[in-house]
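For reference, the chain that follows is the form predicted on its own, supplied as structure tokens.
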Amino acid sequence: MAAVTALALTGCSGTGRGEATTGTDGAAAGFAADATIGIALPDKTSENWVLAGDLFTQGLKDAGFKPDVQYAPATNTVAEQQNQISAMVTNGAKVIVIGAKDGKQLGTQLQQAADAGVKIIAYDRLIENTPNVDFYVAFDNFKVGELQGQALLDGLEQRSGHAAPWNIELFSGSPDDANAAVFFNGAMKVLQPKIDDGTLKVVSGQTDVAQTATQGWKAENAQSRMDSLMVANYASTPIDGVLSPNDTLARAIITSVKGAGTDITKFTVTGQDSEVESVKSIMAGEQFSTINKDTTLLVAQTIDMIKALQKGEEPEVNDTEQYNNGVKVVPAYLLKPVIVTKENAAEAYANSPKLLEIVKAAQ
């Protein structure tokens, strides 16, 4: 905790953003052209995680590389990541691109990479306690939060039908995902003012990250949780909104509160990742926003790196100062994440012609 705390609060700091440097821990001597690359991501239960597989596939053979694409099930523990990595690294892998499972338990592992000279790269998600991570490539997360937290502001604005204030609840995702307390610090950057000011009243009480943790991020956890707050605090009192750290949390969180009566279309949650279900339900009225943190671009970012230690070069990355892992800063590569409403759905998505398809045929 002590570690997602720093990197938390860091996360508003620094002034590394967006100015391209190079990193601090050295490139790779280069290797072949056509070696092995390793791809090891948590599981296929997000869009996400299943379209950057299938990027990393074809993305790697494009370069002339030869991708070793696995997922751990989303029904076991880490060790399947584990086991998954450590072959890799035995069968000649010379970078490793690890989507964690839980970034707190693969020291081992990344130590028998080191020792090997394997470069790793942490997709996403920051890989923590570890001196054994060379880069990190993901969307600006901190402000992915921030975003989400001014969306619940601006919805419950235009929706409830009322003035504050306005009566709400706070979700995070999985503990064992060290990206849910950045979101979760970035959103109350926004939001705690707020709550101080009396114009949010979290009526539930349960305002930190641990009390909102969704484990696995699963979609069940959330609505479970959802349904006793509403039994719990909303029997005779409004609920007028929910801060959701994603979308398949919203979905859940939206089930929840319209089995409980909640009128949706003046209830207010906010997203992540840009789900079709979800575009669907923004462009029905229902789930306010999301965010579009595009899986195509991050994959590339990741191709670009490994193409630069390929060469024996260093990668590039713009910010060497805010990640944090607990052991040391891990140079990263952020990119730009778009909060995406009804309002702005077919502009954020005019390269995304599914998505783009959704938002035209909702018009």
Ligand code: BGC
Second form
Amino acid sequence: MAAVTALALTGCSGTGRGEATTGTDGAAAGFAADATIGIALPDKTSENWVLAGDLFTQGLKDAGFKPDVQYAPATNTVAEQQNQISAMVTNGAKVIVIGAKDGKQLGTQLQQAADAGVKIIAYDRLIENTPNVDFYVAFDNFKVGELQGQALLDGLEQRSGHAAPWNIELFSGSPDDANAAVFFNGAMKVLQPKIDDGTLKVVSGQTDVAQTATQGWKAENAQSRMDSLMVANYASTPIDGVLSPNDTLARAIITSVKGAGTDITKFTVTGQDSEVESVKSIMAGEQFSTINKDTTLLVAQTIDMIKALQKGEEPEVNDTEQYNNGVKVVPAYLLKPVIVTKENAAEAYANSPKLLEIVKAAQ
Ligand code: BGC
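Give me the form predicted together with beta-D-glucopyranose (BGC) now, not the form predicted on its own.
Shown next: the complete complex, the earlier chain at its head.
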């Protein structure tokens, strides 16, 4: 019911500035081919965000648009991002692409955008509790989690040097990022049955998303939680592996367990993002896995959506079921993530010259 009401609402919301009128199906009637496009990105908690800003600037220019790319600063991040989005609306952006710092706190700004006929694309992270998000473009987050869960099991088998049961701990991302729970739930779909049948033992007993959270996706928060877990649970019991939701946190976890004397060649930790330092770590036999979410593809897909909107066409989507933001199901275009270990790294990075070079140098 909520979704139907929300759609009806967006159908009549395109008033505001003359040219951005809204058709009966909710699609914009198009806008100038050299329009300003706002890109509001979060703080730079991983390399993918840095890359995205550069690719948007170049790609939008190449397509004839005027890019306005802004990052939320590391302090006062939520309020600053809110201000940046408001300013983009005031300055006449026709589409605003948002990688949200806190996906639940943009309701006011997105209402302002809707009133002005501005289309909103949620990029990588879903924006929640507002009808005023038009599209979502991301890698399939639930699949990322499933791949991470399976990689943890594979790594434990290959590296631990013993049969089950295996002692593990679980980490999830920042609670203000809608992705964090989706990654975790995807992983737990694979891991929960193995916890239930005794194959895996979470020695600390901390198995829910709140207990495992890493505020702000910050490495120091993961490292200090891991340090505490080691002291409290692994003084005399070895740890075999950790579910880590991304590369930054994986490297912090490695630092912690190494510091506590763990034999890293027998330890398994997962990751995500294919960050340079993590690809090196994988090739050196430390981090076990990462995920390749090629930012080039994600940005290109988003720019395709913007081009469709510019022409007054309906952008292509391939999922209209999974991403309910609490008010409506947001039509999404989901790309396919790829699991990477030492074994398939050369193949996985065939189109990423910088990463391929690291792989080749280590082989
Ligand atoms: C992204 C991840 C990233 C994390 C921290 C998430 O929303 O999907 O790729 O590792 O944010 O920056």
